[in-house]
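As a starting point, one isolated chain is supplied in structure tokens, in the form predicted alone.
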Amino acid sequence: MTQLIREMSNTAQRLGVPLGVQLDLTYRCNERCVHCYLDHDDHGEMNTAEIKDLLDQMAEAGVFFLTLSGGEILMRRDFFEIAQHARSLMFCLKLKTNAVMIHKAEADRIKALAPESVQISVYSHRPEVHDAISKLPGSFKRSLAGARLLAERGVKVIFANVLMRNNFQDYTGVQELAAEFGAQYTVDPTITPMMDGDRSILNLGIGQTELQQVFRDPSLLGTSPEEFCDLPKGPLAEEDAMEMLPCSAGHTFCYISPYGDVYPCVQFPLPTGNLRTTKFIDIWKHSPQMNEVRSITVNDLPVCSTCSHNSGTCARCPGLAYMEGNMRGPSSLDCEKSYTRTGVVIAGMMAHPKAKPAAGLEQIHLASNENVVNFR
């Protein structure tokens, strides 16, 4: 993140301004990538009038950064009416696409909206892995034809790189793609659960091993795939900040499904109002589930906050551990990339019997973290 950022982020959570927004346009795909967590059927999205209504709701709430995406938000015919409406408004707009549908005349509409950034999914520099994992033949061909039209014209691109089991040999392979196209590059390694609760795809996910190689990789660093997911300094002293407010997600950050529902973070599905019924401004500064997410402190955490690790090696995602069934507690996922980062056993992972260290790794303990990956 930032210094400029920092201080944004630092005004909105002092004065109660949702400073980023992600807004998912469709949950519709021409691609069933294997790792989504996504429902594809459209079980009534929003309209075009919906959409620019909530748009001009947001803008006068003070929203700033308006990250739009899917799904695959070319699904939507009226994409381009809806992007061109937002940036009337003077939102920094960044987009989310797999780039498949962009030929010359969309690569040419979208450097007409002078987006921040395009971020488009890229899963391996082998074809037939990114189409593996796509489940769409010939998409590798396809998302990198409309990377090339973007690069070609001056918009910022980005790689954005989900780590599996199945694609994790080829991160290396993505980061010489991307510098070929002159893009920007982000790794993620998680996997998140599917928004039914299913979480039979975290299997997907790679192992303690794989996880200790890209934490101790000095090529990934500053690859964090999205910076509000830093702690939010708030109006605490900045040190105080860091250790009172888990993350952003309900503090200058919200998000918001095709439906109209609202939701702390994409990684949060804790629903908390639906702007069919209620303007956004009310969910925001109303809304009892927004609210309480705002009042959970470190403190609150009756496991996090004994935790030595809770000074700057986890980041831990209240979303996930919301998914896990208590958004007060540890995130299993996220204690497990603290022990790799740093080798010691946290109370995190005694809670969680299932993410307690695979044998041997007890032993481990990593370099000094002038190396270490911070995600998230």
Given for the second form:
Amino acid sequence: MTQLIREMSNTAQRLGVPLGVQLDLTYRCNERCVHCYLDHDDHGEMNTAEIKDLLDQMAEAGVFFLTLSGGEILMRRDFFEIAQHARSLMFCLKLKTNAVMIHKAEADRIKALAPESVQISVYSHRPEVHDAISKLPGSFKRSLAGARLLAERGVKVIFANVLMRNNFQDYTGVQELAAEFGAQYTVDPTITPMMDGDRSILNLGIGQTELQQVFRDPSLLGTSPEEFCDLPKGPLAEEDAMEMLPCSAGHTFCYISPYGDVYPCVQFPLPTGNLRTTKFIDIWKHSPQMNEVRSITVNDLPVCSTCSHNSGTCARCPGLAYMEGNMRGPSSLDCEKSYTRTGVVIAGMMAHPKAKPAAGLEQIHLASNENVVNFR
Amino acid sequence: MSTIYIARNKDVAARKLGGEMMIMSGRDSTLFSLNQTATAIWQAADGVTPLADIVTGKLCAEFDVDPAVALRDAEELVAGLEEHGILKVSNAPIVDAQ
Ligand code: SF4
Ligand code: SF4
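Given the form predicted alone above, what does the protein look like in the form predicted in complex with the partner chain?
Entire complex below, previous chain first.
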């Protein structure tokens, strides 16, 4: 399957097809998670007709993997109308929710949407720890009740566990809980900056010692710690670096905010156009910003092209680098992670410019990757 | 042999990419890529056209294939796709397929 996905991505890349899109339907939410920085007021969300038209445009453009996220998707009264339209267009549908509002009726309707998966945020196996993070009393109980209703109906459920200082010790408990529910488990061990470049929430994140523990826990890695933490094998040869693209952002994937703004990725707040004035396919194909992102190969990265970590131990995120002021620069968070992973000093740690947020950013929602472990 | 009717399962995800159909079966999250002939069968699976007619009308018209061999291959393919919940197969027309 991985091989097939790789082939599909290559074909999509060659043909210029946006294979995957994350669409945030709203930034409104019934929780107030400590690590979430969203402005939860509605500043002009796309209406039902606009979103259905967008879905038609995306199907026409070849989008296959569609993630509907937020905010909390069920805060939209028209959620099922939108999702049913998406189903009729045969997208491979993934939903992200806190599941607090999922009762029997909603679970039945979600089951009828035949989603590929439903990802639910679970911060701890202890109610008081989870609720202290979500800041919604009783949310642990309600989220798990929602998860159970979906699991009972045969919907594939994924527990997404963001690790922070105050819940780090609970991840094995969440893993056990996931196993009990027959759910998959995905962990995100890093907190990333706010989209406006503000790095204050990074204080919530786990430290180097904990990260080292994560990098050495086979239950989280999907490979052996020895292999995962092996010495870096780069830098890549110039001809390989010329070919190598930083990631799928803007190449086969993009992100759309509730206000119709299109970005290369959920974690790459470079505005490329707005759907209220421009068709999706025109933004995708002709936006100068999208095309600039697309033009960059590893060879064009002044610091990272010379870094021994660029051949696999670091999956540098250009979106994080952009938030630090230069999309062609290193991402200090990825430098730190690669250093923690391998213990080998990194080009970017010496050459890294002081983090400066990019100007004119608009708020977009940050979500974890789809991988089992989001180590980027 | 009795007439076979085939219909696309509405629960699967599908999109054409570079001439081939990508299909994700919701039942077990398995991803398939159908080649051009399989894609033609999938697209023609309207529940009311017999498989034999699809083979002669679509496959033999569009691709240079022997009708008897094509029908045998198509039946095998259809059985495989049914197993994965991608196609519904019946000996009677499938009326709610549209
Ligand atoms: S590396 Fe960063 S910009 Fe690229 S796909 Fe991942 S999160 Fe998005
Ligand atoms: S982001 Fe840092 S670790 Fe990664 S390749 Fe660039 S300099 Fe090296």
